[in-house]
Structures are given as C-alpha cells and as structure tokens.
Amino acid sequence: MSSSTETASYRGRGEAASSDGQGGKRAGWRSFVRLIMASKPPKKLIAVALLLSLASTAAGLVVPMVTKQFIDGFSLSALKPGHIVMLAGFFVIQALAGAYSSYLLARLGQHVVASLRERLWRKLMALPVAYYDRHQTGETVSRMTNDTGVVRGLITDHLVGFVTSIISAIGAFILLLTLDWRMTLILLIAIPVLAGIMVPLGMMMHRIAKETQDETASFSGGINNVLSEVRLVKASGAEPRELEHGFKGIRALYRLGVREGKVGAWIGPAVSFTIMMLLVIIIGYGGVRVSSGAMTAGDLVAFILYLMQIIMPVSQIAVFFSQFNKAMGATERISATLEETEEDFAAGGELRSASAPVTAEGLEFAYAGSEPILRGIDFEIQPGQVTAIVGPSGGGKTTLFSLLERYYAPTAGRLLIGGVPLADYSLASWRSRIGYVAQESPLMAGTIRDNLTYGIDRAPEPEELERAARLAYADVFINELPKKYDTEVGERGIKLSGGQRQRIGIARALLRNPDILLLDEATSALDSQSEVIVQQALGNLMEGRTTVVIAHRLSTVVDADQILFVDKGRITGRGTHEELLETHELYREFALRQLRSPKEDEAAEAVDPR
C-alpha cells in the first residue's frame, strides 16, 4: 500500500501502540466449557455416547460380582455352560459398547474442533487491519493450528477416557460401599493425598503450557517472516543471523519441553505410589476381615477387582487433568482472539454509487498510545478527477489511504461522500466501490484467472476477462504462457515479474469496475519498458474515475487536477503543479529532487528556474 519505508514505519507504530492483549486473566474450566459449548456439539450424539458408556461400565461392573459368586460357591458341578456364556456375554457387551462409545466421543471431539476452527477462521476474516498490525502472521497462524491442535488432543485423546473413567469409578465406588463400607472409607484417604500432589503439579503445568504456547507462536512468526522473505535473507547474507535466531527459539522450546517433562514425570509415579500404598492397606485389612469371618474370600476378590476399576480410571483422570492444564494456555489464546472486536461489514446503508465528492473535515488519527499521525486534514476530491498526494516519506500518506479504505476510524473529524458520513454506509458497500492498486500488487497462490477474479462476487465472461487483460496490457504476456489464464503464479505471484504482477492488479481493478481508484504508484521496482506499459495501463484504469494517487512520478503530478502536499501529518499545500511550484517552496524542492526519473530529466529541467 505504500513505499517500503513508510509501510515499515506504519506497521511499527501499530505494533508499538498495543501489547499482545492476550495475556489477561487465566482461563479456567468454565472458559473451556464455554468454548466447547459455543461450538454446539450434537446433543443426540452425546446422549448415545453416554448411554453406551453406561452400558459398557455396567457390564464391566457385573463381572466382579459374578466372580464373587464363583469363588464363594465354587465347585465343578456348580459350573455350568450358561455361567460361562453369561460371563463371556458381559465381556463382549463391555467391549462393543466401550468401543462404539469411544468412537462417538472421538467423533464428537473432531466435530467440536472443526467447529472451533471455523469460528476462529470466521473471526480472523472479520478482524480489522489494526489487529494484524499488532500481531505477527505466524502468531495468528499458531492460534489457528497449534492451539486448536492442543484442544483437539485433549478432547479426542483424553476426554473419552476421562468420561468413561468417571462413570466407571462412580459405579465401582457405589458397589464397594455395598460390599464393605468400612473398607471403602479407607479409599477416601487417597483423595487429599492425590489432591496435594495433582493441584500444585497442575498449576506448574499450566504456567509451562502458557509459556510454551507463547514461545511457539513467536517461533512460528519468526519462521514465517524469514521464509516469506528468503530472497532478502540470501541477498543480504543473513543466513548466520537467522540461523542463530532460529536456534534461540528452538532452544527455548527445548527448555520448556524439558520443564514440562520434569513436571509430567512426577505425576505417574506419585499416583502409582499412592495407589500401591492404598492397595497394600486394603489387601492387608481385607485379609484380617476374611480371617475373622467378617467377609468372604469372594467379597475380598470382588473388592479388589472393583478397586482396580477405580485405580485405572484415577490414573486416566490424572493424565486428563495434566493435559487439561496444558490446554488452558491454548484456551486463553483462542478465547482472547474470539473476543477481539471485529468489523461489521453489513452495518449501515448501501452505497449505490460513489460518483460524488469525497470530503475530509478536521481529520485526525493516532494509533493507541502514540502521537497523532494526521492533524487537521481538510480536502475535497471531486468525482472523475485525479488527486495526487505527495510529500516526504512518513508524512502520513499511507495512513490517509487507510482511513479512506476504512481500515481505521478517525480519532477526530470525519470523512464524507456526497455530504453523508462514510460511517453511515456499510463497509461492504463502500469497499465494493473502491479499486486499489498497490506498488507491488499482491497476488494469491493460484492461477492468473483466480487472481484476476479475486474478490469479485460474480463469474466474468471470458470476453470480459480478456478485455480487462487487454486494457491492462497483460494479454500479451498471458497469451505467451503455455496455460495462458490457467497458469499458476506461485506463492505471492513469485513466478511473475514485477511489471506482470502490476498489470494483473490493474486488470483485477478493471474487472471490479470501481467508482473510486486508490493508487500507490510504483516506479523503482520496474524497468523502463515495464514502467511505460504499466503507466499506459493505469491511464486506461483511471479514465473517468475518481482517482487518489500517492504519486512518485512527475508526469502524474503534472497531469493531476489537484495536488495535496502532506508533511508531518498536515496538508501544507494544495493546488495544481504550476500553482505549487510558485507558492510552495518545499513542494518545488520536492518536485525537483524526488519526482524525477532518468527519463524525466528534461521535464524536470523545464521547471527548474536555475
């Protein structure tokens, strides 16, 4: 949207003006549940899965009772085929019901995560440009992939076991009370012991998980930046520097992983130690009660079997809470992103035509916590005319473009079209009336046809597509390509030259048929031949349209109906080229020194009083 210098300055201010904004309050289980319930999991699926889990648990709970009867009244004559079939039947029911229940719960987990990713992607598409100024691309991608992956792992890999373990443990505990309530009360000793172990370990795991999520997002952002600008890295010989930065991130993630491993290493042994001590006590006390006749040997065996049906679930529950604390870091980040203020594309009236004067009244803008970038901006742009914006780099030209596109709202003053505030019209209808051509026209990975029709909510006829390409002087090189309009352009259009990308951008704007054209004029990136062709294509695009151009070429300034000279956030001069040469000393110096290309030297000399 601007020269590289101004863009860097622009983004830097945005990032400095705001902190991450995602390091707020700690997410608890309520936040996690709200996040899951907002994805609207199918209630019927949940009900069937829970019923099957209950059936599987019930079948498993019958087995110790049958075993008790065998032991207490065991004899070969009492052992009938029906007993064996019944026992085998319970095993089969437990296995089948458990397997299908696990499948349904895993399917439910995938549904929840898919819905969560859809919500997050919808949110990312609706977030304003200001959000992306504050966050690195890799960090945002990490929210979409890594963080949702952590939540997915918790739901699909651990939530299934957690649900079935809770049901099994509750059922076994109730039956233990019926067998021998005194021995069952001994089990309660384990609760405070386990809580004393799991709570501090869980808090430590949460802190480490949060740090890991932050470091992963930062690492992803760094990798994304380097790989997207790999040509700059190689041209600058910056491989050693970027290697060192990458290794720092890798080592930081390694240290966090080791810390997580240390905490995780305590969980299993601590739980196992508690359970084994409990098992020794139960067997010892149970043996005493059997020898005294207070309970039968079958009761003790059934008690131990039920105890095992509690011990195994408790281990799974402990693992679940360990993973749950890890997922809380991801939940915080996802929830914070989903709570960000988004653009409302539909709010406001529909702008049927933008062929009216565009006016700025007392326009001011500053990024949060920063000094004002624009101050007291007033202008009027007449329909069908060309307004050139010139001035030193960093003066606020790009920010003015951003306000015109409504990427930001003014901090004071207002923009109007035809006397009506722009804010009264919906973002969708306003932006549909604007065509924007950047210095280096951005292209998406895909074909030339995909990029020509990008953002157009209709399917242009082949003749219309070819006409736009012809007016943009893009038809010649397109027709020379083997696949013509179906040629892949590569990531960010890397397979095309700078001039070719510019002409694709111009053709796309022609297909959009805008009332207002915003143009950030390109010069230095193009060779002389490409520059001439691009200027001819821009002439076709500008014809009959209201055009606002950040001008870098003398010929554009000379032909403009109005020139606005922007310096340090203010309009310090306005008029035609001839008027400003006579009345505005800074513009005269700027025109002679900066609005010159080698082939415009003669034109520059013609206006040079020396």
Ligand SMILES: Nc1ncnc2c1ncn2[C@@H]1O[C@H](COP(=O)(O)OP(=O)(O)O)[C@@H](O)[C@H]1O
Given for the second form:
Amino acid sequence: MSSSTETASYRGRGEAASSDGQGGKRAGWRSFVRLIMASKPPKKLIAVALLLSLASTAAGLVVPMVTKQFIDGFSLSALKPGHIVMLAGFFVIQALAGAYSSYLLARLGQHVVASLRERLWRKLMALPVAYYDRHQTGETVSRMTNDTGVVRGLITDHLVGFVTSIISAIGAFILLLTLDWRMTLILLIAIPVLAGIMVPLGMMMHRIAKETQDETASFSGGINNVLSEVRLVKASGAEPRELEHGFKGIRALYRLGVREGKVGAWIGPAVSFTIMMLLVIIIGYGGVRVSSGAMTAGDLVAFILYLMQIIMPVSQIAVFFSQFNKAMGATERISATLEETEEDFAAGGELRSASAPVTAEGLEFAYAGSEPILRGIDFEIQPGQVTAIVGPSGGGKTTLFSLLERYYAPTAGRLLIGGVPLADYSLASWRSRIGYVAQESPLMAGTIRDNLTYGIDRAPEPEELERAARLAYADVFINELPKKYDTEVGERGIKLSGGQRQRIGIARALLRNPDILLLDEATSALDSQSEVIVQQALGNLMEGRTTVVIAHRLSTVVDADQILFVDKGRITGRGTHEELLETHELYREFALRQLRSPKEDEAAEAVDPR
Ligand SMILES: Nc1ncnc2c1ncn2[C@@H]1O[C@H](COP(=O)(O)OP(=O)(O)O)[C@@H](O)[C@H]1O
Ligand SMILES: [Mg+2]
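The form predicted on its own done, now the form predicted together with this ligand:
All chains and molecules follow, beginning with the one already shown.
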C-alpha cells in the first residue's frame, strides 16, 4: 500500500462527506451564487445598493450618539439649532439611502428573476419529450413561478438586510462596549435566554412550514386536476367525492395554519419579554449609574437606542435563515432543471426533401426505467406509398411514431432516410418535413388562423389558407363561425367538436406541406359521420406524400401498399391485406371483427326509431 493511494482514498471520503450535512448547505450556497452570477447581475448596481445600505446603517449608528450629545448638552445650554439640523440630516440620509438602496435591490431581484425565467423557459422549450414524461406539468410550472420568486425574495428582501443587520448589530455592540462595558456584559445574559426560547420555537416553525409547503403543493395539484377535468367530474357525478376531497385538504391546511399560529404566538411575547427584561435591568442598573454620576443620561438613552439596533437585526437574522433554507431548496430544483440535457434542433445537416425511402434497422426502444417496448423492428417505407400499422393496443405503435418524430432516440438500431441515418439531419429540418395528426388535434389559445398557421414561419396568403381549409373540409364550419378565420377558440379548443378540431389539424398539416405523414388513429375518437368527412380530408392530405397510418379501421388498411402488424413490440406480419389475411391469424381476427361491426351498426340503426 503506497501512501498515495491512502491520500486518494482519504480525499474520496472527504468529497463524499461534503455532499451531505453541512457540506450540502455549503454546496447549496455555492450553487445559489452560481445561479445568481449566471444571470449577470449589474455589478455596479449591487455595489451602489450595498454602499447605500451601509451608509444607511452607519447613519443609523450615528443617530444615538447625536441624541446623546443632544440630551447631555440640553441642561448646559439652550437648544442648538445646529444639533437639530444635524440630527434631522442623519434621519434624512438614513431614510434616503435606505429607500434608494431597497429600490435598487428590488430592481436587482427583478433582474435576476427575469433572467432566471428566461433561462428556464428556453430550457423548457428545448427539453425532450422524455423530460415531460418524468415530470408533472404542475411541478414544472411551479419551477417557473414559485421557485424563481423565492430566489428573488431572498435577494430583494433578505440578502442585503442580512448583511447590514450583522454590521449594524456588530457596530452597535462595539459602540455599546465603548459607552459602558459593564452594562454591555449584562446584555449578554439575554442571549442564552432568547436562544433558549427562540431556537426550539424556530425549529417547530420550520417543521410546520415544510409540512405546509408539501400540503399546499398536493392541495393545489389536486384542485388543478379536478378543475381541468370538470367534465369528467360532472359526468361521473363525482362532485360529493371531490367536495370531500377538497375539504380534507382545506382542513389539513387549516390545522397546520392553527398550529403555526399557536407556535408563532409565543414568539412575540418571548421577544417582548426579553426586551422588557433587558430594559428593566438596563434602566434600573443604568439609573443607579446615572445618579451616581458614572454615566450621563445621554449615555443611557443612547444605550437603549443601540439595544434596539441589536434586537431588530437579530430577529432579522432569524427570518433570513428560514428564508435562506427555502431559497436553497428552490435553487436546487431550478439548477437541476437547468442541468437537464436538451435537444439540439440545429445540429446536423439540412434535410431538403424527405421524399426517399425510410428504413428501420434492428430498432429497439425502452422508455427510461421500463421494459423494452420495441424489439428488432425492421421495415422499409417507400416514398409516396401508404404503409398501415395495425396491432393490439399497447403493442408499441405510437411509440414507433415517437421514434420517427425523434422525440426519443432508439436504444439500439437506427432509422434512415435515403440510406442516411436520421440522426445526421438536424431535428428542425427533419420535423419540418413531417406532418403528424393524432387521435385528437390539440388547439392553442388564439384564433382559427393562428391555429392553422401554427409553427409556420411564413404568413400564407388568404387563398392558400382557404384552399387548405377546403381540402380539409373545414371551410364550411369555419365560415359559419362568428368571425370566421379570426374567431378565438376557447381554452383547449372546447368550443369546437372533435371532428372540427381534427379537420383543423389536417388543414394545419396541409399548410405545412410535409413529405411524410404520420396518422395515429386520427379518426378513432370520432362518431361515424365525422369520421367519413375526416377520412375524406385525410385522403386529400395523403395525396402525393409518404403516409404511415396507425389504423383501427379495415377500410383504411385494405388499400395500403404495405401493412405491418405490430404485436408486443415486434413486427409479426407484413404484406398486403390479402397476403396477411392468408398468413396472419391475429390479422384475420382483426379483419373479421371489422367486417362484422358495420353490420351491427346497421342493425342498431334499423332498431333506432329516429
Ligand atoms: N411516455 C411513456 N413512458 C413510459 N411508457 C410508455 C410511454 N408511452 C407508452 N408507454 C408504454 O409503452 C407501451 C406501448 O404503448 P404505445 O406505443 O402507446 O402502444 P399503442 O400505440 O400500440 O397502443 C405501453 O405498454 C405503454 O404503457
Ligand atoms: Mg397508440
């Protein structure tokens, strides 16, 4: 064993130890500073704010001294106007410096929060789908709003306050010592008394605050969920259940709040008890010293004023530490989000046209931390042809589309276009060549026009817009809307029917003019009447493009150039409809079921009195 390995292992232990306990706090502090520095705070502003705070603190320290002079001089001579002016001057300096520095700090805090939010937003836009699989939306939203707010609060309201508090307390203490060291030492007995009361109270408050934070998070998460799925609640008659659920959360928060109040109620009396005790001692003992001539009346007044300047900062420091803990938690969460790996849209070559064969070679895929979903997938998709994907639900069809969209990278194997790996082309140029129509077409807040042109850089001519709408069979209902193309769609497009939204989605895809179309059960959520129209619209969209369609209806499949049967992550059959009917047991079942159902529909219609 050489000594060098010993040193190495020693160092290793040291590093491991620093990642928890005290070291964790220090690391948190460092990452807090790093986070603030990364937002490039204006250094001049910080310096000026700090100087002004110090000036204000210094002025505050001078005031008792001036008061002392004032009082001691009072009996000797008449009021000197100079003294009054000086005293007033210090007050004014203190107030002005204090006000301006807190304005500068507010600006600094706002600067930091805005820049943090910009960085986070840029990050969120660049994070891959996989990130959003792992994190609830509410959690991510709270990172953008609450956590950045907590960091701002620490900077604006507490950070400089903390620094000046310490300076003010130390300054006042030193001045006290010079005024009368004996009385100052008496002051020190107050510290263990105060600590004995405040520390346990503070710890209890901290625990309650943490519980409250968790409870509030789950409460607002639950409320959010219920309110956004209010239709399900009503349709299921689940109001009483949700009412009870909500009440439970409200009552839990109420109990925590009351507990907080109970503990918090002791803080005020404890502090005023300590202050009263100190005042009694100081005034009593100080009075004796004044009458014996060891101390002037001015000294005593100054002493009491300095005492205030110690007690106020000390309570500020306690507030700072609880705020500091909160901000460290927020910083950690923000930093973790900022450190996530993002998608690179621009890296790679520019794909001009995707009218080339798309092939998969030994494609494998597993979502993070789960079983393999796709295994040994091989296929070749010819340009301009229709490839249908059929198979039981949960087999991995949508996952395959996600790989084609490059939402995820395959765990093994690769996808190629025209013999070139997809990964060689930039994400931006690849995705711009693809049109994706899913089971439901989401709408964004905005007008119909905004939705049709969503993600398109150029502003299409009105004729082009109308042509796309016409081909998507969306023109008729759009023209019946109150403001036609300028009609605002409601939140989540609630004012449009499923079929109408699907047709907007198809018109959007038409405007994108992609080479490759991915249709994921685009008509499966529709009633049979809308389905016919949407199917026709899709026919227009598919013209002249490479189409891959995940189909649940036989009618979509029979005419496909190639059918891939995907079952439990593998392609278990491929060929045309006729070929698969011959060779593939499960496909035959699927086809037979599909052939039967229209007849059942007819039977149902025959019975329906309407
Ligand atoms: N984002 C995801 N994270 C983890 N597992 C997923 C995710 N999406 C789908 N899965 C799982 O992958 C399997 C295949 O799903 P999917 O591709 O949607 O099948 P299909 O479209 O054929 O019905 C399912 O078992 C599903 O639970
Ligand atoms: Mg699916």
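Throughout, rigid core stands for the largest set of C-alpha atoms superposing within 1.5 Å between the two forms. Here the structure is a predicted model, which means the values were calculated and not measured. Residue numbers count along the first chain shown, from 1.
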Notebook entry, point to check: If we fit on the core, is the Cα of residue 120 displaced 2 Å or more between these two forms?
Noted result: no
Note to self: Once you overlay the rigid core, does the Cα of residue 399 travel 2 Å or further between these two forms?
What the structure shows: no
